[in-house]
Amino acid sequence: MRIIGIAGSLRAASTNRALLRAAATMLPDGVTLEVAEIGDLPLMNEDLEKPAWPEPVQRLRRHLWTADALLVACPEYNAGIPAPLKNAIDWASRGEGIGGVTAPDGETRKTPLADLPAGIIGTSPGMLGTARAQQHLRMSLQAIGMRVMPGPEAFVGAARGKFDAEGNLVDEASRAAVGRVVAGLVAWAKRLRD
């Protein structure tokens, strides 16, 4: 099984990117996690779809077409989804053929995200973690036809004390929460596939 991860924060020292690194250490045998970069995506603009999507958009979509599941590490900015993450979702939610590209042979999904199982994790300095942003993200992902896992969830609040100087998630309760989401996403994706 191949999980694609997206970190909603563009900072090199992002704690949400660190959550994805922690998640990658908790995968069962036969499961991989690869992070797709979103920092160089242009702002969503239908004029840019013709005659073909820009290369960064094509690269993201190629990653997502190969995914068996998506794991999003969602920060919370002003009680909502950060703009780079929403931008990536908007580009990936567009139907094939719009940007001059057709779906890979044998593919039955209309977009790289349609029917794709998804899990959400997130961390922020605030006490609520990313609960509000995750709720907004869940609604957006469901609206485009993704199979968002209903639970478990991981809201890692008060992030500053939960990572070491190298950016590793060291808080045991937070590691356990991320581990439950990883295990749940693998089981959710298998259940939907079968």
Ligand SMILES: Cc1cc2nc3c(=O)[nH]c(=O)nc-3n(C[C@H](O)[C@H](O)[C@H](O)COP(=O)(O)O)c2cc1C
Contents of the next structure:
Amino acid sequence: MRIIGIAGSLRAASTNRALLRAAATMLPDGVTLEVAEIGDLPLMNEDLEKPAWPEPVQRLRRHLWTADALLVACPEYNAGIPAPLKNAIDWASRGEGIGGVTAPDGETRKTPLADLPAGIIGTSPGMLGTARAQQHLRMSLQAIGMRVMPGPEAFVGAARGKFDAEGNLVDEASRAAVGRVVAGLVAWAKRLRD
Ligand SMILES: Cc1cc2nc3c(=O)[nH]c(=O)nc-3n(C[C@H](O)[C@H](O)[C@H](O)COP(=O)(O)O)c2cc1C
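The form predicted in complex with this ligand is what I need now, so please give it after the form predicted alone.
Zooming out: every chain and molecule, the one shown earlier first.
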């Protein structure tokens, strides 16, 4: 099983990217987690969809087409989804063919995100641990047909002190929460696939 991770922050020392690094250490045998980059995507603009999607958009979509599940590490900006993350979702949500590109052979879904199982984690210095942004994200992902796992969820609040000097997640309770989401997502994706 191949999980694609997206970190919603472009910051080099992103704590949300660190959550994905932690998640990558908790995978069962036979499961991989690869982080897809979103920093070079242009801002969503339908004028850029003709004659074909820009290369970074096509690259992201190719990654997602081959994924069995998506794990989003969602920061919170002003009580909502950070713009870079929303931008990536918007590009990936577009129907195949709009950008002059066709879906892989045999693919019947209309977009790489349709019917794709998704799990959400997130961290911020605030007490709510991105709960508000995660709620918005959940609504958007469900609206575009993703199979968003109802739970477990992971809200890593009060993030300062939960990461070491190298930026790795060291707080045991938070690591356990991320681990529960990883295990849950693998089971959720298997159940939907079978
Ligand atoms: C524009 C902006 C708005 C923010 N708004 C919130 C917020 O509403 N709630 C919150 O918990 N943190 C907020 N923060 C703080 C971010 O959660 C914090 O910068 C966090 O570390 C970002 O995640 P990262 O470490 O993955 O970059 C905001 C940060 C920025 C830059």
